[in-house]
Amino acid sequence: MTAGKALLEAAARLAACGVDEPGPNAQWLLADAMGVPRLRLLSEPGLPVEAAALRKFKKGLVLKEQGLPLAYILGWQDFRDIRIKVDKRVLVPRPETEELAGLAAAFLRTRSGELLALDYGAGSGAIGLWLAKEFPALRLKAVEKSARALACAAENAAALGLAGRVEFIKASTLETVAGPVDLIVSNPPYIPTSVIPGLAPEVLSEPRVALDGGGDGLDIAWMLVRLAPSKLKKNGALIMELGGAQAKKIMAAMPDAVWKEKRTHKDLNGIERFVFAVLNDK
């Protein structure tokens, strides 16, 4: 069985099931089987496939056709320019997440000496590791009312080699999270809970709690907009990623006696998906 065969065969073979970007998904099964670069794969169809590798492969495309997210089967993800452990503890890093990272960093580019930050939600840990390693002088609190995502994100800081600079708080709410720090930054669940049970099986195999945002999808974030200006500096950050429609909602709720330069951000796909807010120096 050559390489260019088996990714034939295997994307056929997802795309059957409505398995979307069956290609892609079928080369990074394969290459993760075989040990080599993904793009390897396209410049050397002819590349054999050994029977452990081939076997391996076609486990992962069960698992696959079965629902499951090509990073859990992977048992990585990519985010920005480190890679993240994820398993059904969290949810995958999506890339609009990656875009709220960068909307933190730019923030904390502005401000000077050691940097304090908040990640709500924390998850894996991807945003605000990814942070802790852009800012060599940044210590983090990520905060986490999963304890089993916060064991998550504890073992990639330990990878990463940022476990001396992160603080791991189980906590649902801000009120037990000691402050001020410079920025907050949060990716919290904000699907309304109707609308969870008609969602992409891949999307279902991920936890819950990473996902309901109750009624209106904005428990959360209403929760962060109330208590976040007890726990900020002053011109420090509250920076959210939501939904459609959900991102104004919020910012018009959010008073001018208490936040200033509020506003919107759209995602890469045009959608107002990013808050952003600074605390006023009053």
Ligand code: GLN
The other form holds:
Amino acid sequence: MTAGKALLEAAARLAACGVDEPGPNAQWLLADAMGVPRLRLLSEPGLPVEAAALRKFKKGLVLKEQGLPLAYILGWQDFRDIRIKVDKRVLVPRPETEELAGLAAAFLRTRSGELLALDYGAGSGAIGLWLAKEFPALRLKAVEKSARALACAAENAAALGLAGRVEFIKASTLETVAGPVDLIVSNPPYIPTSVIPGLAPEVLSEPRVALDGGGDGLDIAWMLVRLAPSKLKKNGALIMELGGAQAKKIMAAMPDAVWKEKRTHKDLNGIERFVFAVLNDK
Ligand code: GLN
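Now show the form predicted together with this ligand, given that the preceding structure was the form predicted on its own.
Whole complex next, starting from this chain.
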């Protein structure tokens, strides 16, 4: 069996099962099974696939056909320039969230000296750990409601050599977390409860607690807007990722007496997804 032929067959199989992006999914699974870079499969389609690799590949394909997210099968997801270990304990970090982390970094670059950041709903830890890697002076509070997710974040921190600068806090509100911090960044669960049953099987195999944002999807976002002022340093920022029309709605509800420099940002798909605001220094 050659890589090229294995990929063609696998992509057809995945497509027949209704899997999105069958080609790239097949490529990642085969590359992982063979232990070669994905692009090598494309430049050298004649590469032979050994029996053991083929067996591993086929196992991965079956899981993909069953609707498991690719990242759970591989066991990792790249997030900007770090590799995050993921499994069913945590939400798979999304490309939009890489943009959120970029916005947070742009804000932190305007600050000097010691930096204290809080990642609310840390999940795998992707956002906060990437920031900690990017800013050697940064200390991080990784706040998470799910003990299982928090354990995953701690494993990632250790694997990235960042554990010494991270405090892991199990909490389901900002209220009990000590401040003040320079930045609160969050990709909270923001899907309205009623929308959840219609989601793709890949998404439904992720932790419900990481997805379900309550009736309007904004339970956590409202809580953060309400409590962040008491946890931020003056001129500290709250930066959140939300869905569809939510960002503008939340921003409109943030009082000018409390917040300044309020703005929303579009993601690369043109969706108004991020809310940015700085706490007044008055
Ligand atoms: N902070 C994590 C991420 O962005 C998890 C977010 C969540 O569970 N909603 O990937």
